[in-house]
Structures are given as C-alpha cells and as structure tokens.
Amino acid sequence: MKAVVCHELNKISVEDVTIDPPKAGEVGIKMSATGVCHSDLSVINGTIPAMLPCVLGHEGAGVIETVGEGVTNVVPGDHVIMSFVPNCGECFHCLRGQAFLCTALPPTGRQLDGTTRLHLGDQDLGAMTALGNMAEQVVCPAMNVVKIDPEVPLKTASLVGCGVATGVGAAINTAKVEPGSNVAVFGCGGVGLSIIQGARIAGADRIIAVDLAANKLEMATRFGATDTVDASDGDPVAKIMEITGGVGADYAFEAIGVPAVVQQAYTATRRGGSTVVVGVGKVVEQISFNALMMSLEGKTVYGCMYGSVNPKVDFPKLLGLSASGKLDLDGMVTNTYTIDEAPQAFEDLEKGINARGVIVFD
C-alpha cells in the first residue's frame, strides 16, 4: 500500500510500504480521508519529538476491514473516526472524565504490545499516535475508533478526529465559554477557525480573529468571526483593548503554539478572565508569567489538550452539530488531494492556503 513516510526530520516521500493484520484488540481500516494537520508539519519539522521514520497522519476516517481477537466495538462495514488519544476507560484520567489524557498507549509510534504493524522493505516503520492515517490501510487498537452513522461522508467526517475536536472543544469544553462574552482567537488555521466556530455554537456575542495573513481572517469571518484584527499592521493586543472599550476579552485562545503570541493572548484577557493555550510549542521554549500580576489580576490559564473530548461522546455531538447546520465541516475543506500529492499538501500547509486540507482515497 501507499503510505507518507518521514524518514528523518524535515523529508518525506510517498513510498510503498507493507502492513501486518490485527492483532488482539486490533482493527484494520480501510482509510477514506485523512486532514494535512499542523501536528503532522510539526512531527517533520521536529516540534513535536516523534521516534523517527513513521508513517504520517492522526486525523481520519474509513471503514473497518478486519478485526483481531477479542474486538467489541466495532464489526466488518463499521464507519470509523479515528482519535489520535485512546480511550483504555480504565486508566487514571480516564476514569476521572478526562479521556482527553488516556495513557493507554505510549508515545513511541508503536502499538500495545510495543510492536509495528508497518515496514519499508526490512525496516520497521512507527505510525503517528499508533495510526499513521496517510496512509491506504491503518492498523491500530480498537479503543482509538468510534463508529458513526454510515450515512455521514467520511470526507467531512475526518476532520473531526483532530482539528475539530480540539478546537470546538477548546472553547465549548475547555474555557466553557458563555453567552454573550467576548473571544479572541490568535491564529486562524484549521484549529483556530474551529475555535471561533466553537464560540459561535457557545453564544459568544463578539469574537476577534486575529492573524497575519488577509485570507485566514476572511475565512475566520466566514467562520463566525465578528471582528478581524491583522496582526501585522500594529499590536494586535491594543487593537483587542479598543474593541472591548478598553476591557480586554473574557476569553483569549492562542492557536498557534508561539510563547510571544501566547504572552499576547495573556495580555489581550480582562481581569478574572481566561487564556486557553491550544498551540503546540516547542519542548526547548518557555511561558513566563508576572509574578506579582498574574495574583492580581485573578486571570486563569488553561493548557487544552483535544479539546478537553472524550471522543466517544463528543465525536457524535459534533456530526450532530454538523447535520443542524450549527457546525460547518464542508467549509473546512479547502483543498483535497491525493496521496501522491501529500508533498504538495504540506507545501500549502506552509503557505497557509488551506483552511483544511484532506488526503482523499480511492
């Protein structure tokens, strides 16, 4: 099968690669569609430390194929998103409602048992949060699906695996943002644009995006934003206080993973408010905080990891919001693209054309 392999950091090429049946508490899917996420460009670039060469790919969806030994959930023909966090429902945060944090599985691209299901020739390849979704067939454990209504298009429906979740999510479940408030979003990509779709579904009466780029904050205002504020013409914080009169925002997401713009969010929060950080920073860099102020201005900061989900009721939940029209998952599809044209999708990843790109397969 076809499968987008990063041998090293900052190379990838589209290979030929062959992949192992289930094991126990294992399901083969046949993927449909897979979202070019930033995670992915950060696993490339080294952002996010991964055991290297892998198959790409965390966000997706398809049809479960075959089923290993002891496989409950899901049965042959089953529609399947994939979450790239477990839910073991037994471990430490998963039985404290946080399923968000399962540690059900390693971060070492392998699966349960510590093996691979993936390899180039006679080398083992590790699979991306155990799924490596760019790819024609994936194979990982059953508790990393959750069926859905058949009748809802895969295409659409992967997004959800990531980018959705976390971003609706972050505001919905994470900053639990209230009617009527006020929301800044700084950094309108996939994940920014569903945090702003998040504050709209929520009832927030003003939301900024801000961004450097013309296209994502034309996009953000398709998306629900009520405000746009160009980060590159002036400081975007002042430009905030002066649409707030002064105040600042009840809730601040930064969507980016860049300690400057996360310190920006902190600032742009009012008094008693929230900073949700959504971003993936690098490991080697810091967030420092004012000692004296950060008592005194009584504001909370929040790390958000996928949105705070337990994908097995919020993936519904979202498709729901979708079919009601209150969620706009086709809008999100700016591009699709072949699996022979993923270099070309992280090209425009990059550029920032994309809302959300998607692999598409036969």
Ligand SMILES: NC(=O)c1ccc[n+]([C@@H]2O[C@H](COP(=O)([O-])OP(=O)(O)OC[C@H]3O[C@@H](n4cnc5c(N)ncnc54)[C@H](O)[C@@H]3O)[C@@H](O)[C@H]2O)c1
Contents of the next structure:
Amino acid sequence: MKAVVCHELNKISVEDVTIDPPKAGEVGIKMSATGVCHSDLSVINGTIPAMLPCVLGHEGAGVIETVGEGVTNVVPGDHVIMSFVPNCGECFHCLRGQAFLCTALPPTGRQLDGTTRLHLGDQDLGAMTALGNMAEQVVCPAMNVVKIDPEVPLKTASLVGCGVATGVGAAINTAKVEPGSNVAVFGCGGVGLSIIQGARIAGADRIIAVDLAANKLEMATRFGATDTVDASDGDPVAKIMEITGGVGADYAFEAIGVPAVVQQAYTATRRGGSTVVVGVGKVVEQISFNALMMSLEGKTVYGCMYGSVNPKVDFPKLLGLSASGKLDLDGMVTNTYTIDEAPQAFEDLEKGINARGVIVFD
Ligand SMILES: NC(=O)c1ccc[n+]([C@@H]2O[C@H](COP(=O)([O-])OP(=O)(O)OC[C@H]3O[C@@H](n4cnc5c(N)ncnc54)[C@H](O)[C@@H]3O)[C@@H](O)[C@H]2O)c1
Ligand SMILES: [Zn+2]
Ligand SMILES: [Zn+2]
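Could you please show the structure of the form predicted in complex with the named molecule, as a counterpart to the form predicted on its own just displayed?
Below, the chain from earlier opens the complete complex, with every other chain and molecule after it.
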C-alpha cells in the first residue's frame, strides 16, 4: 500500500510499504481521508521529535476492515475517526477525566507491545502517534478509534481527529470561553480557525483574528471573527488593546508555535484573563514571563493539549454541532490531494494556502 514516509529530517516520499494484520487489541482500517496538520510538518522539520523513519499522519477517518483478538468497541464496516492520543480509561490521567493526557502508549510510534506493523522492504517503520494516517491502510490500537454515524462524510470528519477537536476544544474545554467575552486568536490555520469557531459557538462577543496572511484573515471572518489584525503591519498587541478599549482580551490563544507570539498573546490578555498556548514550539525554545507582573496581573496561562477533549465524548458532540450547522466543517477543507500529491500538500501548508488540505483515498 502507499504511505507517506518521513525517512529522516526534511526528507519525505510516497512509498510502497507493507502492513501486518492487527494483533490482539488492534484494528485494521481502510483510510478515507487524512487532514494535513502543521504538526505533521513539525515532525518533518524536527520541531516535534519523532522516531524516524515513520509514516506521517495523525488526523484521519476511515472504515474498519479487520479487528484483532479481544476488540469489542468496533466491528468491520464501522466508520471511525482516529484519536492521536490513546484512551485506555485506566491510567492516572484517564481516571481523572483527562483522556487527552492518556499515557497508555509510549511516544515511539510503536504499538502497545512495542513493535510496529509497518515495513519498507526489510526496514521497520514507525507510525506518527501510533497512527500513520497518511497511508491507504492503518493498523492501530482499538482504543484510538471512535465509532461514528456512517452517514457523516468521512472527508470532513477526518479534521475532527486533530485540528477541529484541538481548536474548538481549546475555546470550549480548556479556556471555557464565556458568552459576551472578547477573544483574540493568533494564527488562523486549521487550528486557529477552529478556535474562532469554538469561540463563536461559546457566544463570544468580539473575536479578533491575528495572522500575517491576508487570505487567512479573510477566512477568519468567514468562520466568525469580528475583527482582523494584520500582524505584518505594526504591533498586533496595540491593535488588540485599541479594539478592546485598552483592557485587553478576556482570552488570547496562540495557535502557531512561536515563543514571541505566545508573549504577544500574554500581553494582549487582560488583567485576570486567560492565555491559552495551543501552538507547539521547539524543545530548545523557552517562553519567559515577567517575575513581578506574573502575579500582580493575575493572568492564567494554559497549556492546551488536544483541546482538553475526551475523544469518545467530544468527537460525537463536534459532529452534532456540524450536523446542526453550528460548526462549519465543510468550509475548512479548501483543497484535496491524492496520496501521491502529499508533498504538494505540505508545500501548500507552508505557503499558507489552505484552511485545511486533506488527502483523500478512494
Ligand atoms: N496543542 C495541540 O494539541 C495541537 C494540536 C494540533 C496542532 N497543534 C499546533 O498548532 C499550531 C498550528 O497548527 P495549524 O495546523 O493550524 O498550522 P497552520 O500552518 O495551518 O497555521 C499557522 C498560521 O499561523 C500564521 N502565522 C505564522 N506566523 C505568524 C505570526 N508571527 N503572527 C501571526 N500569525 C502567524 C500562518 O500564516 C498560518 O495561518 C502548530 O504549532 C501545531 O503543531 C497543536
Ligand atoms: Zn494535528
Ligand atoms: Zn489512559
């Protein structure tokens, strides 16, 4: 089968790889669609450390083909969205209602038993977040899949696996945006646009979108931003202060992964407000806060992993919001690609052309 392999840093290609059948507790999936997230690019360029070589992709949906021994949550033919975090229900964090921090799988791109089902010739391949969704087929732990209504289009459902869950969840679960509040969102890619949608659903009053690219600001307006700030044209913090009457935003989100922008978001947060860091920066980078003002201004800084979601609970909720027209999933997909066109999809991501690009399989 075809798969997008990251061989070493900054080197990807579409390869013909072999895949073993699922073992106990695993499922085999025929992929329908995989969103192209900045985190995939971050594995390619080394921002997010991963064991290489590996098959990329962590935002996907498909149809169950085979199930290993002991699998009870799905049967062949079921439609599923894959979660890039496992959901064991038993680890320290799952027991405390924080499934987004489940530690059941080590971050090695291997399955639960420490081995892999993917091979390129004689060489073993890992799978990004144990999924490897940029492939015609996937074998992953059964606990990473969430069964969905077969009527839901899988192309748009794929986005729920990462960008939409993370963004909408950041607004609704992590920050708990309140009706009538003011929100600033730095970075209007797939994740930032989903934060904007989440803030709109939560009933925010002003939603201020910040980006360097005019096309992204235009998209932000379509998804619910009330104000736009072009960060390439002067200090975005000053503009947010102006828009909020000198107070700052109740909630400011960073959805890029750049420490300097996290600092902008923190500065643009009002006294007593919340800064939510969703973007993923490099392991060698630090973010610093003023030691006097950190306490005096009473701001809260949240690290946001996976929109603080429980995939089993929140994926169906997000699809419900989409079905009732409150969450626009269709509008998020601005381009589709075949798996052979995956390198082009990454180029387009870097150029900032798409809200989300999606690889579709027939
Ligand atoms: N926390 C999580 O669980 C989680 C999940 C998914 C993605 N992420 C991270 O979220 C971030 C965004 O992902 P994405 O897929 O939306 O990326 P993307 O590339 O689609 O979007 C990033 C946007 O930021 C804009 N931008 C870049 N520099 C900027 C600046 N200085 N000021 C303002 N705007 C700027 C770009 O123009 C682009 O529109 C990445 O760091 C990704 O790794 C985190
Ligand atoms: Zn992602
Ligand atoms: Zn767990």
